[in-house]
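One chain is shown next in structure tokens, namely the form predicted on its own.
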Amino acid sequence: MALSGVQIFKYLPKTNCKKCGHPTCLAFAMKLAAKQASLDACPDASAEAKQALGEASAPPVRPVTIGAGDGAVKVGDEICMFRHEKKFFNPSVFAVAIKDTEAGDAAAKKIEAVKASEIDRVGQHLKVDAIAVTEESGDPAKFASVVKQVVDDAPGVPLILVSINPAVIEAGIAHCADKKPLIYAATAENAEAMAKIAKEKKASLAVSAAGLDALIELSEKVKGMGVEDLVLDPGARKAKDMIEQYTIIRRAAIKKNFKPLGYPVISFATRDDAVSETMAASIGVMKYASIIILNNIEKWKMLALLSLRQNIYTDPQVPMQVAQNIYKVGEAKEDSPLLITTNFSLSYFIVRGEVENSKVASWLAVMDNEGLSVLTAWAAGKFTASRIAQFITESGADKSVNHKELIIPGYVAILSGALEEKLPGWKITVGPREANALPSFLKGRA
């Protein structure tokens, strides 16, 4: 049974040392009770406290780390059913499958695609996270050779070893045990052998069974063999089954604290048709899959999936925003145009991107409006003539340019007259309403 904050508080040192990052031990206890903190954050917790609170303070979905070093990815460690309740924490991991029959050039092509997959979207670097080497040949030596190729060519990329044959897994993990791979998968037939490998190599282990009842039995069995870091595969491959079974697993873990299902979920979204694969992967992102395996990672597909993942794993209660500043776009000089927008990340990066596309070096004044878009900030009274004038004056924008012309978004053209009153000597120019019209607007002024 879960302990209350007051019950947890009794086991804490009560020194209010703040080493855990919280102002008091009671505040920390409340966070532990809400599954929003880990007991590991308290360096002074006694052995008795760790024993008594270890299970009670553990997150309902166990955290599992795949890989080692800077490239390692963390999955699980989630505490809510819906992102608006608190937010989702560890984004779904995308992994591309490389069959052991694709050794050589075919494998090298996919490896390069993973290394070149990074995109920059609203200030965040998004990419394909892992590679799943999949046994198709039945030959441990072939499997091991592809694993070695991946390790040699992409040493920092986390690995998933996919085979139900323990001999194949042993051959492959010999080349990457220090990389902390995920082994897929233990089944009812091979559980003992797979658990033995996972324990010896300190690797995480996926358990796979057809249906939730069999999965529960298998996860308990493997945990009883001493493997703690588990990943679940209930065998769902159709969209309907994915939604149903992944939701049941998450609900059992979060709402019922049902430990046999309190692990991250792996989803095989692999399809021959690229559009169908993208749709299946999208369901995984939205419905609790922590690891998603894909056959291919075409640019268009990953742009869609990475953007979706970014949105799902963004805190909906905290607007994405950039720091207030006067930003230099290109080789801006004193006579370069000066534009203004709000600090909503999407607004900033879209506007900046279009200014860059124009090839007209410019200054971009980004004003703090608590992360609101232009129209929303204007409607909320946070993007007014008075506030803009104060920002321009205090920012020292006039030191960056040798002119006094400010280009404002077309959607707030109504502010132009008031701004000229608030900024004596400044010329206020109304720019286009939509950012995609900025290139032609700026070129037309050059």
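Think of the rigid core as the biggest set of C-alphas that the two forms share within 1.5 Å after superposition. Not measured: the values here are computed from a predicted model. Residue numbers count along the first chain shown, from 1. What changes on going to the form predicted in complex with the partner chain:
D44 shows a C-alpha shift of 2 Å or greater between the two forms [criterion: core-superposed Cα displacement of 2 Å]. Positional change of I66 between the two forms stays under 2 Å at the C-alpha, relative to the superposed core.
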Second form
Amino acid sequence: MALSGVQIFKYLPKTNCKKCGHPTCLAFAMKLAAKQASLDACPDASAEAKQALGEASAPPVRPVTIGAGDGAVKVGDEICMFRHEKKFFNPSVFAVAIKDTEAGDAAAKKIEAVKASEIDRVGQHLKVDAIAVTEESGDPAKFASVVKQVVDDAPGVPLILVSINPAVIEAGIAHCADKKPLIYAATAENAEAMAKIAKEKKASLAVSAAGLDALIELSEKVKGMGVEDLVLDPGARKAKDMIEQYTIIRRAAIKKNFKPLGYPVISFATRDDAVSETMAASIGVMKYASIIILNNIEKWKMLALLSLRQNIYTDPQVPMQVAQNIYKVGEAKEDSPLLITTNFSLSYFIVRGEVENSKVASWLAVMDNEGLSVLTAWAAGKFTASRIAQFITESGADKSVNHKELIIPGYVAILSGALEEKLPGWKITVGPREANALPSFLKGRA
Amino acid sequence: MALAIPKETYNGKIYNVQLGTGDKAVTIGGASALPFLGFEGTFPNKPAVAMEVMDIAPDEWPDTVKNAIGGAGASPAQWAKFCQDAGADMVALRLMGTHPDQQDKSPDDAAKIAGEVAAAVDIPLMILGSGHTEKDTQVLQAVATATRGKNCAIGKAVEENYKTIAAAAMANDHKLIAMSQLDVNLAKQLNILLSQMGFDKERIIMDPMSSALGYGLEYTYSVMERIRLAALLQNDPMMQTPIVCDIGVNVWKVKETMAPDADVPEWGGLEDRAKAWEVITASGMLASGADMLIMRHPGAVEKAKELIAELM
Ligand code: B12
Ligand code: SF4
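What would the structure be for the form predicted in complex with the partner chain, rather than the form predicted on its own?
The complete assembly is shown below, putting the previous chain first.
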């Protein structure tokens, strides 16, 4: 548990020498407790103090990075139970399982699917993040050949090596030692051997045990062997068990600073039925799973899961927004249509996408409404005729175009009269309500 | 190091609300902990899935869901029967045809259709207006009377019209769905207003306003989590009503459930994509506290029910 100011004070030299920039050791201790200062500022802190306070100030869920280079992904480092308390920081990593029995074409197809998995959504590039090579064959050479295949064909993609046989992991990791893979998994039986490999190769290591008690014991044991970057699998596979066990793990870490469970969680959502797999993975996304393994990554499945992840991991305090601007869509010219929307990312990207679909080059005026959607901004009094008029006049929109016609969203048709009054000489045209009607609307005018 | 499982101390509990009569009656609510945390609370009732039926043909629904319903959409009673056979726990009759911009059907017409639907099925009924605040008061009054004794859920009562709709539900022994706009305080406020006019808070089902996956789901999700925390941890009696999420209506209007494969090859096949969109929206609502869902696609309903079974 986080230490209080008074508890921290006990560890300080109590000389009030002021070298830390604070009048007394107690004042400094209070700043430390509030995480507004770092112990480094006190030159006289003892080694014992550093250790005790260092442990206490370590993040409750240890950050772990899997992979190296641009494709590396960071998980863990979360600080709350509910997204509304602050936010969820490091989005769940999706990894597709490639069995070593799928060596060759089947594996190649999955690797290709990972490489082609990127979608753009609300201005973000989302994709399948990692590949989990999974031993089924019992043959280290076969496993190693698939690891090699992945490394050759998808060099930047982080790897998870899945086997409880140390000889298999050893053979696989030989092809990707510099890529900081995650090893899955240390168990009660193989812990020494797995910890040794992880330490030697500086890999992160998942610990897997049935149930929380066994998991705690194992995570302490492996940490005692000198592996710091751990990932936890309590063995939950059913949706209810996932919610319960992952909640206990997150709570123990965050509310009790219980170190043996202060690591990211890995979840095997793998199912034969594709929709069931999607459902299990969705529970993982919402309920604290940092790494989610899937059997298959059909495009429709990933669209749903990546969208859910984006929703859950956005900042609840600040809606995603884009800069206020007059955006050019296509080769817009002076006589191209001018449309207006708000700067809520979702509204902007939907509208922009549909204008692009129309193939009618246009100007899109995006007005700063603090990231509210069209109707929300209107209801909140931020997308009013006078504000729009002011924005159009001051933004220089009238210099981008040589006409005076503004197309407004259909849902705010009610604004058109007032707008024509506030923008003398302008013609206000009411567009369709839903953006997906924009292509036919724009083509119909062209 | 031994772990004492960190448990929350919940002081409150969600009210049990029964709908329908006889052996097909459904009870929702009753949870004494955050969703599905069986190690620190009990969940006597599983979340219910209502399937949506309208008083007009579903012409405006996307093909994927229209095809899945087949010919059943032609008559509300037949459609309701179809839902019952498809495994729905309840039927949600939405009287869209009463909207002045639709067919402007009269309250009497609506009452007649509600009666037919009620007679066609033995699972409980939810009856929703078209969302037109003024018209809904007349329509729901008429249907509440026509279905007296059936113990339906009537709604949605909103800030502008709650008095008349609540009075109609009260006079005919129905339960009430009260909808607010994605805000914890507004949700509570509406329950308080209803209580002040003498409506029993234990007969209210709260609709915090749903949204679809990718289109504001996170707002509903967090509002629901906050409502549940207030209900259970702070023991706020005005927050302890069960929650209904009206998801089909939001899901089946977004591009992901409509765009043909050729337009968006990077999104995968439309059939699977559209169904998954409703299923994963349902999953989000269940995880954050929904006691009842209103859905449209029979295939999605089947999967949502599979998930519910796995969560109990
Ligand atoms: C999420 C949400 C919120 C979020 C805000 C999210 C955000 N960043 O904007 C929160 C919870 C904060 C919120 C608050 C409120 N909300 Co609100 N909210 C919603 C909700 C559920 C979804 C909004 C959304 O994200 N839509 C998606 C975006 C993409 O839609 P959009 O910007 O309108 O764009 C679409 C079209 O307009 C069109 N389009 C956009 N631009 C353009 C441009 C052109 C040229 C054209 C042709 C088309 C076009 O294309 C898009 C897709 O088709 C809606 C209900 C719903 N299901 O729609 C209510 C809704 C918008 N909210 C509403 C209200 C009343 C409010 C509040 C006033 C409630 C209150 N009393 O406190 C507050 C106001 C906020 C404030 N005071 O700060 C009402 C508005 C009613 C009305 N008709 O005026 C709605 C419609 C709910 C309802 N049915 O009553 N809300
Ligand atoms: S520098 Fe260290 S010893 Fe000096 S006042 Fe600050 S905390 Fe105390």
